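Take a look at this single chain, the form predicted alone, given in structure tokens.
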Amino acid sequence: MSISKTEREQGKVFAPKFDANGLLTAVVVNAANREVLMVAFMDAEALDKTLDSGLAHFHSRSRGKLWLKGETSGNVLRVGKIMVDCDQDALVLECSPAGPTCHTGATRCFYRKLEDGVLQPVNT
């Protein structure tokens, strides 16, 4: 769908602006405390599945296919709200996680911080 810059930035039409690879960035935050849980990518199929099911779906760049977060672990992300950035090429998904979000078993993928060039654990 082709829309004007003004409509994209200020209007009510949802017209996601996918990149050259057909992807947009999705930042997942915990709906309860706004903590950043993970960053992933969505293609049109993942976005449609997310909207239809209420569960976060993404496009796995490494596997090149649709991915339901938690499909093997059961740690799904129930989407409560989707925020859209000004030019519609990035989303923030406010989610209620069913368990740890990171594949390492950590609550979130952002469990380290950079201090003086060294990674340090984030205390939670």
Contents of the next structure:
Number of protein chains: 2
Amino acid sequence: MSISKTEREQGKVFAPKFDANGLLTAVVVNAANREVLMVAFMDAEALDKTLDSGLAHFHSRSRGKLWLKGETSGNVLRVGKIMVDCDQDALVLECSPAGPTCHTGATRCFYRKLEDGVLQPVNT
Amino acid sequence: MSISKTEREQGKVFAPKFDANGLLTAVVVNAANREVLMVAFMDAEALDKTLDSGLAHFHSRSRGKLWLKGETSGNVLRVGKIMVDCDQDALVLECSPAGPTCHTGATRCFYRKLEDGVLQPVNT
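Give me the form predicted together with another copy of the chain now, not the form predicted alone.
Shown next: the complete complex, the earlier chain at its head.
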């Protein structure tokens, strides 16, 4: 959708801005405590499916296909509020996770911190 | 750096995984209240500058160059903790912002929520 910069930044029209690969960035936070659970990408299809179903869908860059988060594990992400950034190329999804979000079994994908050049596990 | 999947996901070695465009995703959260302030991208240079200076640097995709956040506005982001995700292609930067983070003057770039297909301003 072609809209002006002012409309894009200040308006009420949702005009998601996909990048050259047809993707925007989606940051998933836990609605309960605001922790960042994961970061993934959405194409138009994944965004539509998310809005239709209320469950977070993404576009897998490695597999090149639509991906319902939790499709196999059951650990779906029920989407509450969706926040949109100034230029509409990134979303924050406030979600209620049905289980651990990370495929490793961790509560969240961000289970390590960088300290003096080395990764250290943190409580998750 | 070539490391195994297990090392990448469970190890202590920081081996940032840049995408085909040489970028990884950086999510900036306010260390004070965990609100997501902005989302941007880092190439190796931006990451190095961030680690060296303690101030968030990014790679501007539109301008194709290194960008010290706050370079002109003075609203720099002092980086506290850096969290790294499972496959090391995304970072969460817990920051102390020197001022409003968004170029629009808003505290954070995520100042609107999507509701019934329309964007509504939220308190920032």
